[in-house]
Amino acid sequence: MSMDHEAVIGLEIHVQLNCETKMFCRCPSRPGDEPNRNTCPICLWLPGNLPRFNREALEQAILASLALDCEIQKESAFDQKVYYYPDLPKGYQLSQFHMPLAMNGHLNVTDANGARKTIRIRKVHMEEDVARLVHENEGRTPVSLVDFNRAGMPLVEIVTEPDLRNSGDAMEFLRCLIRQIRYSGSSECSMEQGTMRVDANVSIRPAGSDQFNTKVEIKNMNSIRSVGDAIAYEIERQKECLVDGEPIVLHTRLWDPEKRVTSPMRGKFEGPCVPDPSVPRIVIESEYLDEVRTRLPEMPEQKAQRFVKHYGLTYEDAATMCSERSVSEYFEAVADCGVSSRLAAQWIAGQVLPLLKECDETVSTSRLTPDRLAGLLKMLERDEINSSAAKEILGKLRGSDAPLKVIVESGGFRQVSEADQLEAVVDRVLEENPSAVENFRKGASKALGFLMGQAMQATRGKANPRLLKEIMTRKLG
């Protein structure tokens, strides 16, 4: 970005709520089912069928809003957002345009230079999802199909103020938002699986100005990385337009992840929003809101501070353990088994999470349950196995249901820590390598490494290295 201009970026994020049924009917809210299996006259939007509001969707939407520090509005209402598209054949979408559920939230993010920034959230409103278009070929004929399974899925749309200034901050904001909402339990927020979609509004203006220039909306981004790349590309494209004297036109563009460019999609169209007469206005009493608020779990920042105080972790380690709610609960379960909390954090961050990611597993689905990992780390703490053996055992614990002791004994992983055995090994190694002993005693310190290697080889790598070195050093005089 030129020193003379800055980007102005706002995000609109659609998040699918974790509900058993759709927003206005009792059809399952279950992504991945066979196309058009989960439909009824209401979510097919057939004439004469009235929507029936899902109370569970309201509760999940409130939890998501509270996780974003929003103010829940006492009254909210649905409007008909009028437009026609093949994925919306009834001609309007039920959405809360005039009276949203929640307003005035914020998230704090840390930029690339370590500075803290507050990104304001203008509003969170509920709406029904539209159907999904599937474009295929039948022979050589292109066809477009409509899957109504997605029609009526419960969503919240989160709209930020235009507080973001670069692609990096936008990506960090999204990571923070995903973490907050996942903690609340109200959504999975998976861009890859389609339970979260992001649109970015980008414009540029003279640096330091408070004016808002014509913006361009970007769609079709299926990962946080894509959001960052698309915004970065669009900033440079608009900058080149200014240099070439081309006007910035209000319109929507698509991100092409293969060509890594945005391309024109359509002109920006804002249909009218009129109050819907079929869904009653939502009135939230303070007692009900207080009851829902009690279901909001301990959030990441609060939990990280507790981990620092209670478990003695550094803030960086605590933040890593709190990156996902499931990871934080896994860490606590391991630490509460009596393992050193720092050792548990070190192994979860450095060994367990990379291993599970490589195997496409999570701490919730893996055989590496907290008690099995705790058992392994206790053996490491007691010097019954060394760290190399522990890493090998970790992989075997993930790959089988065999008990820890069976894996250790059948694999011969137990460490040799008996002083008598190690004394005998050292005596034999020193006797068989007199020249190395003489070199060490003349000041060649490298000879100690050679002798240690011979002793470790004699025990097939099972010797306790700390105890072995103590004995070796003492006997060399």
Contents of the next structure:
Amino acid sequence: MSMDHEAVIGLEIHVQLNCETKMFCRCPSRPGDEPNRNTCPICLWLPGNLPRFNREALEQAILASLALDCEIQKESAFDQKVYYYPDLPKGYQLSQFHMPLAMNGHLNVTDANGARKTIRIRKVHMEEDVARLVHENEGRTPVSLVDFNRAGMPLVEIVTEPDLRNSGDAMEFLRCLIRQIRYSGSSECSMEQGTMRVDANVSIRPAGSDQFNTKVEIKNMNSIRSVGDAIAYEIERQKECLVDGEPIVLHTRLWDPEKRVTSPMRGKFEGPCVPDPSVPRIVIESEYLDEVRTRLPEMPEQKAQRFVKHYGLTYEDAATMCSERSVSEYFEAVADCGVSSRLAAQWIAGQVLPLLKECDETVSTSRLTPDRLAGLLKMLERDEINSSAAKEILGKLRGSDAPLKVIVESGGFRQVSEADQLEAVVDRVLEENPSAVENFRKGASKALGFLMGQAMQATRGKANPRLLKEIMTRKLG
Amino acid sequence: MHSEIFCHIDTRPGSNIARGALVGKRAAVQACISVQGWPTEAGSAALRGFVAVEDATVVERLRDAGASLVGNTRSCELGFGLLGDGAGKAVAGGHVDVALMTDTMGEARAAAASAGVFGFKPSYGQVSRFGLVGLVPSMDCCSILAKRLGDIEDVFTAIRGGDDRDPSLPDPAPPSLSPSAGPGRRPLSAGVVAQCLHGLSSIERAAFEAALSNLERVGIAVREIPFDKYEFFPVVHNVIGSVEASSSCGKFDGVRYGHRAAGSRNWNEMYLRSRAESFGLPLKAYLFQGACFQFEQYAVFEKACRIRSELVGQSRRLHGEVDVVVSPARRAASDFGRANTVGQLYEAFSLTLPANVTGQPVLTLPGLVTCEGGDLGLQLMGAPFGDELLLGIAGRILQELEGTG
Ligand SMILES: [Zn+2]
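Having looked at the form predicted alone, could you now put up the form predicted together with the partner chain?
The next block holds the full complex; its first chain is the one shown before.
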């Protein structure tokens, strides 16, 4: 049964834009502040107030749309999405329904088998966020509290075509989308912190068919992982329905991250959308669009290609260096200090990023600045320190403001590369471990490792390992 | 302070130190126009006890021009209709020199005509709606009532123009009122829409034709003009108006202000009961109707929007041919104080509502169209954003009529 069916998945992604103020008033956009601190008569929608659309939100929404290769529409307009709920004090949400800001975008993703796929983006439209409800069920009477800090926050909703076929594709698409939008600087796109919310529409059909069956909407996923899990669960659930001959009806289901199941929420309600008479139509002149376009940075795909060409990185290393805009800029800054770019990429991916993650820091906030890292890597390249010392120094460069030189000298990290000094150490080690020497000569190669370890210990880890091994083999031979 | 005319009278009027064209003028605003610290209930239980937190832009500008604000006048529920409205009486009774009130289907002009004073609805987009507790955002327009045309001009000059709190106003604002924008001595023409004329009773027609001959006597060429689909004005206004009203009234949910029904078990019930208790019958019917077009018959709304643009386009073309379009402002039988169903309201306001659909400026002049039914008011409609010219034409007509006695 399951071999004969395929899933059809489309995503609707709400992304909170990086703006100083809300979308239709000048309240600060800081939803996490003390409840109802960032409010005014407009975002409380007191009678007599009119929406004042914010140019900053438009600019960020255009950047996000451009990052997804969308066509920006010359004219777009706001509609009133009508529904009654206490999180929406004026009875409608300002959203773009009939005339969205941007259309016809796409993202290329690589699926689990390494194949490239194009996922089409139907549209990107702007809308205001609604207030946050806090339900308190303790006490005699349950109460619902409304926090208007979030009301009117600028969002874009990104709607894909139903081009995704499995949970893996959906997760990869989201990672790719997050990277693109973060690069553009228009949003943080963090599902964990609530700056990105994903709803998935899932239906199934006979493999190879092009029909669209009744879809089920799933909500309430709080990480990319849970989007994947919820979709995978929902596909199986629908296939079982099919086996059991149960009809699939249009509805919304909530993902329960504890029980790892989806459960029905409510019948899907689509409120009407009527044009809003008070927000003027948005007309985007080509000069303005060109101007905004210049603010879009080099995007990850092109940047990775350039890193391969210009810095001689492998594509994998280049892609890793381009995973975040800040990391790519950090890498370039290190490499441009004259360090081998491959060494820089290896150290950033293998040491720096894990270390910073562990310490809850980022490349932009850490004391491990590009020039401090470059200084360290140069010493490593010149054999002035060995790599185990370098790892230790890395930690100290992050943990203090002390200059590299001071850390190296005061910690005695400089590598011992003087041959006569090392020869004396080797002589002493061989003399103190006659049985190991004998074992080696009988053919036990393991003994060499032991002797090397002893010698390294005698120099307190500072011996140049290559030179030490050379001397050791010569003396044993 | 309770009276038939005023909801609120300012007992401690601060001395207005502003120096402008309105120094010495006493003004009132309808209770749907926000005045900071005053009850602004807009005649509705949905706003019971609501006190405005900011001045409407028009109020701020009246004060800046030196006017003293006497109080706010009674309003029909959310300005929809004229039942119990106080603005016309406040002006006619000499309580104030000028009054501002909202005009959604012709309320301000009808009130002016009934009271025998001047009424002016500016072009849509000339006057900021900030602070106006509106009903139909694409048609509501803050309008002016006064006994003297000069006062209308001065108030209009004071309140008009761009406002960053109402971004729906055109940007940049049109040039300000200047004498050069007037008609000068050139010959003027007036058009009468045929369907409008044919719809009048013989008594109304006689009174209106007498006014037309007066216009001709002062050299204005009057002619009948065709207006395709003129009969669609009421239905277009009704469909679009009710849909917009349905959305605008969404905010009256009893959560933050106004009336909240007691004893509901959940918020759905609270919404339903609070709204059921807050709205009066005609408005309730209007909102039901709007919700029906929104939720069930969206295609009808879309069609009404299409016809509206045709009507606007046609109106624009007509104003290339004539300077003003004239009609009475009301029917002899129109009893605004009794109109209490949606149907009666649309019947009563049939002569004024076209200007709300097209957004054109309209002025009603008292004393020129009179019959046993009272003063019907002579309504002069100008080209969109031709407000100065319209006021100039009216000034010239009055002057010349006076001259020919
Ligand atoms: Zn605000």
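Each form is matched to the other, and the largest set of C-alpha atoms that superpose within 1.5 Å is called the rigid core. Residue numbers count along the first chain shown, from 1. Computed from a predicted model, the values in this text were never measured in an experiment.
Rigid-body analysis between the two forms: the smaller part rotates 12° against the larger, C-alpha superposition.
The shift recorded for the CA atom of residue 447 between the two forms is 4.9 Å, with superposition on the rigid core. In the core-aligned comparison between the two forms, the Cα atom of residue 429 sits 3.9 Å away from its counterpart.
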